[in-house]
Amino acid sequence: MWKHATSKVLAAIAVGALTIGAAHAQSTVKIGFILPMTGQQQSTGKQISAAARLYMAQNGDTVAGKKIELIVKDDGAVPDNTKRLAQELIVNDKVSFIAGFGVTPAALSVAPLATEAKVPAIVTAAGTSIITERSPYFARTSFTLPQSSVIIADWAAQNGIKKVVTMVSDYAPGVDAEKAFVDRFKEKGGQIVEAIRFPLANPDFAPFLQRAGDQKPDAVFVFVPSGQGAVFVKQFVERGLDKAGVRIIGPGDVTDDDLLNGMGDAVIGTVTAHMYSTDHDSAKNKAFVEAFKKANNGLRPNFMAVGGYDGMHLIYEALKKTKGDTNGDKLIAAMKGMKWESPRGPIQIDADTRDIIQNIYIRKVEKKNGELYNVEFATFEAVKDPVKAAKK
């Protein structure tokens, strides 16, 4: 008896080194980004990772009396290697937070891991609508395609655009940008001349381009995820289309803000809509752009940035709110309703999604000081995701 009762004891004080020995670890705070840093989504994570270390390098490396430590790894924008990179950093590196995801099936990768591991997961970057919905444990920085393909729908319907030739990549944000655009397009009463959906990776614009001229339209709508919209544009120019006075509106990915300036002078007039542009008219904005080239040799940001640097503050706040505690509930009901302002203006998490409320700008590409930017002209203001929206 006595035997079994130190036994007991000698497995409580072994419980209770451990519990010291983990809360002694959990002084560091660990954010684990997965992101693409190679292949075509590159640029994404390029953007992403400098955001969240701008963020650090402005607002300190301790929240709550806790050191951050900021974990990076590549997983090239594909699934399997995410979900690897995910169970790694959660088991291995016991890591707080998993953050980033450049596409969607990266994301949903990771959703059963969140979930069972408990641990929050800040979509930085990837942008169809059911993400959230796969895992209690997401919260979303970035945007949904639907909130910014309604929007445009609306305005090529005001404008004089009638008949359009839908240009997508062939995966989930693909089909999400699709179907936003075309219902509402149609519900105003344009006319969808032809679908068009191309492989995601490594694609050859060039023959998809033809079809869509043949068509004669007055616009073509484009989704192609960061990264591919200056070759997109070259393709619409070498095949006449923009002489042929074929208009491109669609999301902001086209028109994306770092790559934009080697578009060249074809892309002018280009309207998008978008919840972030270089040229966001505030103070927050014009301090973040000047930051951010300052700190990474006159790079600008573009959404997926903004996307990063926001994902940070989330973070942080989170961190505050819960006085330093990681437990993943109480992080994530945290986040739920909280609101600030970002440089790329007033956002808001949704208390019921977990997904971003924000402004959408509708935006012309236009040249200033000889450069070229996504030029604002109309805002709709705190544009929650119009496919959750519907389901109520």
The other form holds:
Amino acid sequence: MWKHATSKVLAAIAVGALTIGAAHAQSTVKIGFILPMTGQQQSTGKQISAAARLYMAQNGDTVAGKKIELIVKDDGAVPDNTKRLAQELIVNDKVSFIAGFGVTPAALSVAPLATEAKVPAIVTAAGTSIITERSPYFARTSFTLPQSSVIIADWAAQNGIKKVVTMVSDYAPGVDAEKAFVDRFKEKGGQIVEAIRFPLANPDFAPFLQRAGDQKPDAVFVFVPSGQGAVFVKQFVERGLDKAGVRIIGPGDVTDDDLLNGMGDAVIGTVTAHMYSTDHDSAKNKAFVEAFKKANNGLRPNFMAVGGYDGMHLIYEALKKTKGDTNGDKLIAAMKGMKWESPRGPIQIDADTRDIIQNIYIRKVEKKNGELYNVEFATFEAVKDPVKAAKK
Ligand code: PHB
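What's the form predicted together with P-hydroxybenzoic acid like, now that we've got the form predicted alone?
The complete assembly is shown below, putting the previous chain first.
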């Protein structure tokens, strides 16, 4: 009898301990950011992690009664690393979200894991259209290259640019940008005189610029990933293409706000289409830029930072909607159709595709108070990824 009672009590204590353990485990929600903190893409990692931390500093580290823990892992933009880190974060750290992904191959590498583990994967950087179709657990707060490439094609066709050489990094987002631009520009009567692709890793643009210059185009349409724009512009100027009257156009990755001041006055007048400029004229953005600079030794937030900041917002708001429930299906359902004002302007998560719908701005590089900025002068509202829209 006594023995029996003791075992019951022990069992009750054991159950109690387990419950307490589970409640404790569940009271923390972990978010695993996988970013290139080293290597060629490191500015992306630096910008996004700084923005995620800023978001937490401004909005607190408790959401729907859960304590938020941010974990940042460095994949060096190598997809095998991304995949391994995602697996470790999901299995060992038991994260409720994975996020980040500085380049498209890194994002693609986690698709099967997100699907299998039913863990939401928030794309805060990579920009190839296809990514969000590879897992129903992807949602994107960055951009797609076709969103801005189509718009700059229209602008070029309407602004006296007739002959273009395309110059893109030879991997998925470059190919996406090139195709979107070429199809639209030709449709509008423009001529593509040459299509050049250069390697993603440590490119020497000089020989490719020589080839482009030989064609005497009105403009080169350029896509290089964030971090490479300054080298491209430097070599463009060294080859004398600016003096020869060739213009640079493209998505705004090439005139990256993070690097723009180092590009020199040769870049003044460059017109690009993009979803974010540090110079975006809104109260929300002014506060964001000021707080970001203050927290990061004067560093300007670029378009990657805004993707990271909004990625955190999406996670926080989804958790509020599920009342802290970390079930992946419920979280993704909560994200669909969500709308808010970002530092870039109004944005929403497409309820059908989980991709971002956002304004695309046409901007021109200008000098203001001694600094270079991408100054927005035209707005295209609520732009969906045109590749997905065309599939419908
Ligand atoms: C990508 O790999 O998808 C990517 C990276 C950097 C960019 C844009 C796209 O600036």
